[in-house]
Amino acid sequence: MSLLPAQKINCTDYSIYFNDWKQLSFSISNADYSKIICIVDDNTQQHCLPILQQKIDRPISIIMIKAGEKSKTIDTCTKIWKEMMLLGADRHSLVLTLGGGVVGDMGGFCAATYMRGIDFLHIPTTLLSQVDSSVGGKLGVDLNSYKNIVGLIKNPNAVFIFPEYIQSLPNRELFSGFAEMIKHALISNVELWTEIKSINPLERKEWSEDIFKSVLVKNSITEEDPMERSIRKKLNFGHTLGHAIESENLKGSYPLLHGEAIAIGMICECHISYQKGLLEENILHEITSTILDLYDRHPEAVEDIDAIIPHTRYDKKNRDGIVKCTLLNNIGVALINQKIEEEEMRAALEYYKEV
């Protein structure tokens, strides 16, 4: 159990606490609700479940789904639909996603609309989703292997962060995570990126400030813009070539998760940007040399450059057909609604093949 103290960041209709079991007990137990029912996967259920059921008075009912991208379906979630329907759940009962980015897309999702809408908490147990996923409400599932296509922005009841969770996590899943926390260095300032360099993912023993402070990066930004009309569109550096390869990459069996694709597709948008001229050749080489210096080269992911341009036609931050991108002007400095054309993602493309 972690012995460090809890902290709070205050959010406009929920909070996010830090190392609060005691807050994590008394928001369930405290609470007039029906019935308390605990989305996992096939992983959490083994590593994570257990640490919950001792901090929790409460039975708990739990519906398991199968761990991955590839079951965040609208398939999943009738199924999740149907099992909250005969474990007798009602407006009054509340839900627990215990799991990564696809247990809480996913698991908020069929929460955010059975019988239109019961209470959800987020306890994320990946690095990815206590930085990421957990934070700002957006809650869905991929179609035809398009990334989160069907969804809607609700923000839960609260969200519990819990940095022991990680511990269990496998080499993959931590650095999937923390690409999520060099997206938002590169898009906030510079002394987060410098701290951000100096940290080794597998040398790293405890990272509850590192976390912490990731979190409060991608909270101020989703507070001010909690819909994605404006800023929170920063949040997507690096996201509209990287969603498109992990999209392409869900078809092999092999996939990349979903951090592994966007490093490769940090390092494609700032080569955009440096095609633009928005960016410096040394700020160019400086991001991708501190990417590849950490995660396994792909070039095998980005080898069918026509199967993954046409992914981008669909991504969520488009108009009238023009694919937008989230480009950087320097470190910390993201430029949103950025035209590119399908040369420039070659190109990009290209460049990340040859490094």
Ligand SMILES: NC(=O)c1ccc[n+]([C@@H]2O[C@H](COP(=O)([O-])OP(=O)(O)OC[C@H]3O[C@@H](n4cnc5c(N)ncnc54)[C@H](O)[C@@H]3O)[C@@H](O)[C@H]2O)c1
Given for the second form:
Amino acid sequence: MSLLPAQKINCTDYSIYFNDWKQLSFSISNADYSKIICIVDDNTQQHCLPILQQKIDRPISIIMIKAGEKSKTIDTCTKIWKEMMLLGADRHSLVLTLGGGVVGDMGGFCAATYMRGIDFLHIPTTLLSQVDSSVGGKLGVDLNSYKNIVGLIKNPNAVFIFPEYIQSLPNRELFSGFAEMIKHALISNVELWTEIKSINPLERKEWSEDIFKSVLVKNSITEEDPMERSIRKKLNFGHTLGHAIESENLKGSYPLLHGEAIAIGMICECHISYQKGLLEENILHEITSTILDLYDRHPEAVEDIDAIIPHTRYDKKNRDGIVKCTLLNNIGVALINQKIEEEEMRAALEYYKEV
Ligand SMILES: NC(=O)c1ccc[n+]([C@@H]2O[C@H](COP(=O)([O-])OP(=O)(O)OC[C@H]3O[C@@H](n4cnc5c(N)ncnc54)[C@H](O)[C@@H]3O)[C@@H](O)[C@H]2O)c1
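What about the form predicted in complex with this ligand, after the form predicted alone?
Next comes the full complex, and the chain you just saw is listed first.
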């Protein structure tokens, strides 16, 4: 049980609750739902579901998927939709997504499309999903290992964040989530960047305030531009090359985690910002060394540059085949819709390989 007080962020059409089991129980029990279905993966079934079941006094049906990004496919959605039908889910049922970004993005997508859309609540259980993926309504799945190609933007009825879930998270996953916190700091302000730089994730015992601040960054941007027509693209910093590296690595048997790929993507996109004369060299070095101090180096992940670059053609920010990227002008100053050239991407990937 968390000792920290319950907190809440009010968004336009839903709320994000922190440390509030009472409100979760109320949200589930008070509405007249015909059935409650909880989507979990094999890890969250073991580590997170028992805590949830203690707090909720209604029967919950469980749908379990295999953990990991390779499950985030339309085939897994088909399995979920079929199980929902077998369980007798109707338009008055409620879906809970209990897991990281994979369960949240895919479970939310299944709920948002089942019988043309039923209610769903996100209960994110990884650092990444608590600070990032559960907020802002992006739902969907990968296609042929291209990231998030099929999906939609639809907010859940509410998000419930319980930082206590982080306790059972493996260290690698913790660092993966921390990459999105670094991104939020880099695109928002120097103060948050200074705070983030001082955190050692392995020593952090209490994450609530850090998560809250990171969610404030994400939420203020997605509230202003929910459909990603303009400033929401700032959140894609690190993701043009990060997604390309992640997609290429998904082909292997021991792929990078999302945040690990984004950490590399941020270094590369800072280097492109530097190549274009947007970012000073000392800031490039400060960001690069901060990230490299935290993350294992993965030169093998960018070995095949010729295979990585074509993935950027499927980036959702592109227009007319031109690769558009979010770059940094300074810490806290992100520039959207920046056209980047193949040669700049190559130089940036070489920089990461050699730095
Ligand atoms: N929708 C968005 O706006 C958005 C933003 C960022 C990332 N994403 C997506 O999020 C996904 C990555 O999310 P993720 O990093 O949470 O990955 P994930 O969902 O694969 O979870 C990571 C691992 O941690 C395990 N796990 C989850 N909670 C646990 C807990 N409390 N204790 C022990 N193990 C636990 C999971 O089973 C999994 O093995 C990617 O698909 C990415 O594209 C979406």
